[in-house]
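Below you'll find only one chain, the form predicted on its own, shown as structure tokens.
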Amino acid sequence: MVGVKETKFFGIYKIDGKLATINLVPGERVYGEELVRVKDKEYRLWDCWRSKPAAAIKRGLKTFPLTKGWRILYLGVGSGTTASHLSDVIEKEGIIYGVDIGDRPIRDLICVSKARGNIVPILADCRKIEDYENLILEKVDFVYCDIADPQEVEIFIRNCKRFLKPGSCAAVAIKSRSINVIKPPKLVYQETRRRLEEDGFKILDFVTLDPYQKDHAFIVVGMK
């Protein structure tokens, strides 16, 4: 008998120790993930080696405040591996505005979005808010940033200040080698935390992602 356990996070479960979300589109896979049927629900196993939020949860993350119906701005959305699981969590009432600069990932994401109905693919450069701000018609409940750019923290801050509801939370996956290939990752994380605090953000949680993602960290912040 397959055992399903709730985690402390809304819409995220454990099946035999592996993270999972309830499939918004039963029978459909997004990246070859395993589907598990338990009673009247179908779960998608969430691969910690391919998704940074899943890796962060496995590494002991305590704060990941998503819920049904939320609006999410996802910077660096890619082809939909992680976005599809967030899509499961927020259900059909929610919306993910997924921004990515890559033509190919956005083409793949369009296919995913057609089946799911709660993902809006946006082909744009996250550094140029003016190119996509008219496509996001509301303040969002959560911003998630996962981009390989030396200015990742600044891009994250600007987007939060433009789109995030006051008092809401956001998260950023820090790629230390993309920010500075020479500095030790620990120093990059310290500087990133200090930069966020100087801009008025409160650090709510922090975990490193080794061994799932080498030289990466995951930071959850609150916005005043």
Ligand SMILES: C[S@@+](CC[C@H](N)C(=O)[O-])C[C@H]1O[C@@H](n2cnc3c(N)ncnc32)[C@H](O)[C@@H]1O
Given for the second form:
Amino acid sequence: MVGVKETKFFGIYKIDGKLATINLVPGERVYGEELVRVKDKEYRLWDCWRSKPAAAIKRGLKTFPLTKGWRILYLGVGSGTTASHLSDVIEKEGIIYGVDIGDRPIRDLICVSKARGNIVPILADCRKIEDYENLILEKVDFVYCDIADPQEVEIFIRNCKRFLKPGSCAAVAIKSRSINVIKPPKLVYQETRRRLEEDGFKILDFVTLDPYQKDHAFIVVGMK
Ligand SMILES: C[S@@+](CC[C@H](N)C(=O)[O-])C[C@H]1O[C@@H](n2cnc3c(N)ncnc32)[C@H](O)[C@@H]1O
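Could you please show the structure of the form predicted together with the named molecule, as a counterpart to the form predicted on its own just displayed?
Full assembly next; the chain just shown is listed first.
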């Protein structure tokens, strides 16, 4: 008998110790994930080796405040592995504006978005806000950034300042080696936190993602 447990996070469950979300498109897989039927619902197991928010939750993240109907700006959305789970959480009423510079991931994401109806794929460089700001016609409830770029923190800050509703939260996945290949990750994380605080963000949560993602950290901030 499969047991489903609620977690403290809206729309995120545990099935036999594994994270899961309720499939918005029953019967459809996005990245080969396992589907589990319990009573009248179908769950998609959320692979913490392939998705950083899932790894962060496994590593003890306490703050991940998504809910039904939210608008999310996702920088570095890729082909939809993580976005599909966020899409499950925000349900049909929500929208993910998913920006990626790669035409291959965006092509894959278009297929995912057609089935789901709550993801808007945007082929653009998130350093150039002017190239996509006309496609995002509202302030968003949450910004998530996962671009593995040396300038990631600055890019994240600029996008939050342009698109995030005042008083809202945002999260950034930091790949230490992308920011500085020789500095110890601990130092890179400290500098990243300081940089965010200097710009007026409050650090709400911080976890490292080892062993799921080597030398990565996940930071949740609040914007004043
Ligand atoms: C680590 S992958 C993202 C994986 C995805 N977030 C997930 O969990 O499914 C990083 C992505 O960032 C994109 N990227 C890198 N630099 C970017 C930029 N300046 N603007 C937009 N996307 C960028 C890459 O094309 C790549 O798809």
